[in-house]
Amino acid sequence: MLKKVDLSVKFCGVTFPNPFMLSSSPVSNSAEMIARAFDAGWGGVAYKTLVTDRIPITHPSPRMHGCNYDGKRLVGLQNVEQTTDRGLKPNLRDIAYLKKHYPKHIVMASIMGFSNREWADLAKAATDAGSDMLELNFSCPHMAVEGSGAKVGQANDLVRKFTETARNVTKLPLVAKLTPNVTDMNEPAMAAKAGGADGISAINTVAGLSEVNLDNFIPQPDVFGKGSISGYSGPAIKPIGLRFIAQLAKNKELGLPLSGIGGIETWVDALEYILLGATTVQVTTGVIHYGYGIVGEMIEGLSDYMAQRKIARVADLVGKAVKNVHETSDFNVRRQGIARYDLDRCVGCGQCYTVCRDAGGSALDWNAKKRRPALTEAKCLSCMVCSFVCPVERLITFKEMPKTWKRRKTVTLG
C-alpha cells in the first residue's frame, strides 16, 4: 500500500492542493467563512458572486426550503437566494485578504454582470483584488432580468459575448458556469470556448418546485404567501449533475477541464465527478447540512481509496470512467441475465415478491410456510427492481445466463 498519495490537481493551469472546492452560495459569502474551510482542508472557493452596486441585493425571506424524504433529512434544498448582498467593495477586500493569509489555496472570484459594461468591470475588479481566477455565472436560475443568470446560460450568443468581454480585460484563467436547465450544455459550452473560457463549471441549482404546504397550498418557501421554481440543489440531484459532465467530458471538440457539482456530501461522490471528467468538484448542500468539517472525510476517504489500489496522483483518476459511457444503442442484447437470490440470509419480509408482480416480470412465487421467494427463471426480466427494495444488502444478485437460454416473453390470462 501506498504511505502516501498527491491530491494535488491542476485545473485551467492553475494547481490545487486537492480538488475540493466550496462553489458560489452561501457557504462561500466572506473572508472569515472561507478561512475557517480553509484550515478545515479545502483546496479552493468559488467565491460567492459578485455584482456592481448599481442594483442592492435584497434577499427573499426565507430564502431556503429543506426537502426531506422517507426519514431522511436534507435529500434537497430549495433556495430563492440572489448573488452576494454585501456589496462589492467588502467582497474585493476579502479575495484580497484571502489570498494574502492562504496564498496555497485557490480563490476563484465568481461574477454576474447585468451588461457587458458591467461583465467588463467586475472580471477588472476581481483580478485587480488578487483573484485566482473567474468563474462566469450564467446560470443562476433565480435572475429575473433578462440577459443576466440562466438567462444567459439559454442564450448562446450571450454566453459568447460575456466571455469575450471577460476575456478582453483579463488574462486569468475564466470558467463558464453554465445552468442544467438546458437540453445540450454542449451548446453553451462550446460558445464559452469560442469566447475564450479555459474550463466549464456544472451544474448549477436545477429549477424545480420541491414542495407545496398542503394546508396554504403555497410552494415552498413560504415567501409571506408566495412560491416560485427556483434552484433545487443536494443528493437528489447528483445523477443530473453526473450526467452533464459526462456528456461534457465525452465531447472531444470542446476538450475544456470541468468542475463537477451537484449533490456531492461523500468522498465518492466526489470519485464518480473525478471519474467522469472533473477535476475539480464543488460543494455547497452537503456544507449546510453537514458543515465544512466533512471535507476532512473526503480527503481521507479519496486517500485510502488511492492507497489501497496503489493510485500515486489523484489526477490519474480524471476522467478513467469517460470511456464506459455509451449510448443504449451500443449495448450487447445478445448477453442476458436474471436475479439471483442467497436464501441462507433472506429475512422473509416478501418485498421482493410484492414488487415483481407490481412492476416486474411476476417471476417469484412465495412460499408462506417457509417465508421465502422462488425464482422462475424463464419469467425473470433482470430489472432487478428486487434487489432494490431487499433491505440486506447484497442478498439479490444479477447472473448470467448461458446464450442458450431463453425468456419467456408472452404474459397470458386464464
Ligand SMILES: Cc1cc2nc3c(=O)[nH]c(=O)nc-3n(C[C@H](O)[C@H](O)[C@H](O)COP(=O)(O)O)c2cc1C
Second form
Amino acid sequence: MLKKVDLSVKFCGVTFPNPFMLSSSPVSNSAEMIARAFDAGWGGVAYKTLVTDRIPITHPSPRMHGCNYDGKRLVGLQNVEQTTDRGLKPNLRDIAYLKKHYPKHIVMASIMGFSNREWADLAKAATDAGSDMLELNFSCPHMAVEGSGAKVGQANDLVRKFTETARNVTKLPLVAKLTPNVTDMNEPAMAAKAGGADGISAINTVAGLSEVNLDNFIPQPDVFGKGSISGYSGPAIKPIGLRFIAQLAKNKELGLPLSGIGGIETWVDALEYILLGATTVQVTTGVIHYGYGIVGEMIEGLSDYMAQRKIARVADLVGKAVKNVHETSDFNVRRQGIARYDLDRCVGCGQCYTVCRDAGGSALDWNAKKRRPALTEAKCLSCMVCSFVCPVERLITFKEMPKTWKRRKTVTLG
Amino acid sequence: MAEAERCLLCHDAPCSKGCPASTNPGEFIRKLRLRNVMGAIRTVKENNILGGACGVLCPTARLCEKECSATGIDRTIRIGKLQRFLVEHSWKIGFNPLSGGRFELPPPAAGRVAVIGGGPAGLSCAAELARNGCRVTVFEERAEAGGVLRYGVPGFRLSTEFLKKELEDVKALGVTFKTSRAVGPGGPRGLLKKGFRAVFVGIGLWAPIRPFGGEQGAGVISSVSFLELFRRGKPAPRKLCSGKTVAVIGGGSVAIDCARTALRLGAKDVYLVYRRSFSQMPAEEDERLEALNEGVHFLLLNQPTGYARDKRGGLAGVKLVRTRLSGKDASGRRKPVDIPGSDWVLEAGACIEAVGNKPEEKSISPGKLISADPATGKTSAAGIYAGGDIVRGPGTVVQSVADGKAAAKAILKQLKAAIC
Ligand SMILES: Cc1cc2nc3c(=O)[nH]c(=O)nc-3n(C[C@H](O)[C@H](O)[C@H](O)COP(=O)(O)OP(=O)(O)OC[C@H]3O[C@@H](n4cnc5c(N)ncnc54)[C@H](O)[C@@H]3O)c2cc1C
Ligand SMILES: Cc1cc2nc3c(=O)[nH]c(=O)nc-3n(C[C@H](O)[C@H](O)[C@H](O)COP(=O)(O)O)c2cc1C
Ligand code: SF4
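How about the form predicted in complex with this ligand, since we already have the form predicted on its own?
Then the entire complex follows, led off by the chain already shown.
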C-alpha cells in the first residue's frame, strides 16, 4: 500500500483529483469507455469533440497509421479521424451520465462549431448537460469542413470571435485548444484570452505525413488509394508540445493556466509538462498504445517522486523549470568543455570513432589493435555525438575545461 | 531495460499466472517499461519478500517464462533476470518499499506469532505477518536465517552478501530473530501456551536419504553435510575433494550443486552418477548444461550398488551396474533396469550422496512430512500452521514463499476473527 500523496490540482478554478486527463479523441468517445478510465484512475476527460448534427460526420477508413522506428512501435501515430461521429444527443446524455456517476471527476466537453451560431448552441448544450468546463477545439488539422478546426486556430480574429460567442452563453471555464501548426502560438492564445478564455490546452496533432508505401506510392494511412497530410501525435511530438507549453508559460501577458498535451506516456513525460507550466496534462496516443492502465503508473510514479522530495502539492511543481528556459543568446559561451571517456568500460565497438570523424571534430584516433578510441582533447567540439551512439551508459560524459584551455581550429584544405 | 522493451505487456498476463507466489511479473515489467521503477520494485517485494533470491534461483523455464507470449514470435522475456535487477537496484538506490514510512504499518496490535524455521517459507510468512501488524519471532536452529539459501545452495549461485541484503529487508519490518534456537517435538504447542497466538512450522528437510541402507564410512558424505559445511566455510569439503576423483550420486538439482562445488574445490574429476538418461534428470536443463560445460562428467544409465573399500577401509570407488531403459514406471518415465553381469567399479577417492532429503528424526515431526492444507497451511491442530518442504517434500524457493504467504493470510484471518 502506497502512502497517499495528494495529487489534486486546481485548473481554471475547477478541482481535479489528479492532473491526468484523457484528451479529446477516440479514447474519450463514450461514457462507457470514460467510466472505465475514471475507474482506472484518470482524474478528468476532454470529451471527444462535439459537433452539431447539421453535417453528419463519417470517418475515413482506415483512419490511423502507426509509425514504428526500428523495433519500437508507435513512436508516432498518423490519424485522419474527424470530430465525433455520434449524434449530439447521445453524447450529451453520456456527459450527464458521467457527471451523475462520477461527480468528483472532471468532464470537459470539447466542442467545435462550423459557424458562430453553432459555437453558441454547442456551448449552451454542453453546459446544460452538466459539463464542468468546455474545451474549444480550434485545432484539428484535417477537418473536412471549411471554417473549422485548425483553420480557425490559424486565424486569430476567428479564435477571438468564437471564444466570445461561447463566453456569452456560458459561465463555465473555457479552455482554448490550440494547434501547433503556427509560428507563434502566443498570438492565438492572446486572441482566446481577449475573447474570454480561462485557460489554454496545447497541442493538438502536428500536421504531418509519416510514411509512403514504396510499392504503390500511397502515403499512409491508405484510404482506398488516397493518402493525405494529417495529424501526427505520440512520443515523436513531445518536444514540440513542450516547446509550445514553455512559450505560453513564459508569456507573462497571457498568464492563463495551461493543459499540456503531446506524446505523454509516463509520469516523467507528464512531469516535464508540469515543470514547464502545465497544471493538467492530457493523453491520447499513450492510451492508444497501452490502454487506460498507464494512469496507474503515472500516479504511482509521480507520488513516489513527490514523497521522496517532500513536495506536498502538484501546484508546487507547476512551472518550476520555466525560469531555466532562456534564449540561446543568453548562454555563456566563454565556458567550454569536452567529452570525457571512461575507457575501462569500453567494449570496443568504435561507433564513437565513426561519428566523431564524420560528424564531429575528428578528434578521435582509432587504435586498431586494442580496439579503443584515443581522444585529442584540443580537437573535441563537445558536440557529444559520440556519447549518443556509445552503447555503454555514461561511459562518455561532458566535462568543463579550465578558462585557459583553447580548442584547436578546424583544418583548412586549399 | 532493453529486455523490458521486448515484453509484449500482455492483457491478462500469463506470466503472472505462472508464478506460484504471485510475484506478478506482468505488472512489474509493465511498471518498469513505463518508467515507474519504484513501483516495479514495490510490486516484486510486496508480493515476494525473497524476490531477489527467486530472481536468481527460480526454475523460470517451467514457471513464469514458460507462459511468456513472446515465445510465439521470439524467445521468452528473461523475467528472472529483470526481477533480480529490480531488487538489486532497490538496494543500490536505498529504497525498501516495505519500510521507511512508505508503508502504513498498522500498530502491532494483532498479536504475537511464532515462526519455526528461517527458510523461505518461514521468512515469507514472517514478513507478511509483520507487514500486517503482528509481532513475529522467528526461531531458527542454525546460526543464521535463510534455510537452504544460507546452508544449502552454494555461494557461487547465490552469494552470502546478496542473501544478507534480502534478509535485511525482512528485519526492517521489525521481525525478531532468535537464531541457534531449535524447537523440539512438543515445541509448537508450548509456544501457543506461552502466549503466541499462532505458530507456523517451516522447518524443511534436513535429514539425508542414504542410498545403501545407511552404509557410509570414510570418504563418503551426504549432500546436506557437504553443502552445509561448505557454506559455513569449513575446511572438510575441500579436504575431501581436492585433487581427487569425486563421485556424486543423484540426478537432481542438489546433485548438480554438489558436483559443481566439488569442481570448484579442486577435484581432479567429478562424475555425476545417475541411473536414468540425461533428459530424465530432475535437475533443470540450464543447470545440467552449465555443469556439463564446466567439466562435470555425466555417468548416465549406471546404478550405484555400494562402495568398494581398500585394505585400510578407505574409499576405493563406487560399485556400479549398467542399466537400460525399459517400459514406463508409475511416474510415467521409462524405468531403468540393471543389465546382468555389467557390474564395474568407478574408482573414486570421495563420494557425495545426493539422492534426496527427508524430515529429521529428532524434530517437530519426527521422520515424517507434516500434513497441512496447501491453500491455508492449516494443520489438524488449532493455531498451528505449516508450509514449505516439510509439507510438500522437496520443492522450490518460490513455492515455499507462496506457502508462507498463504499461511500468513490464514493466520491473519484467524486473529481477526478472534478480535471481532
Ligand atoms: C542444495 C539445494 C539447492 C536448491 N536449489 C534450488 C533452486 O535453485 N531453486 C529453487 O527454487 N529451489 C531450490 N532448492 C529447493 C529450495 O531450497 C527449498 O524448496 C526451500 O528452501 C524450502 O524452504 P523451506 O522454508 O520449506 O525450508 P528450508 O529452506 O529447509 O528452511 C528450513 C529452516 O528451518 C530450520 N529448522 C529446521 N528444524 C528446525 C527446528 N526444529 N527449530 C528451528 N528451526 C529449524 C532450518 O535450519 C532451516 O533454516 C534447493 C534445495 C537444495 C537442498
Ligand atoms: C485518432 C485521434 C483523434 C483525435 N480527435 C481529436 C478530437 O476530436 N478533438 C481534439 O481536440 N483532438 C483530437 N485529437 C488530438 C488529441 O486530443 C491530442 O491533442 C493529440 O493526439 C496529441 O496528444 P498525444 O500525443 O497524447 O496523442 C485526436 C487524436 C487522435 C490520435
Ligand atoms: S482496434 Fe478494434 S475497432 Fe479498431 S480496427 Fe481493431 S478490431 Fe476494429
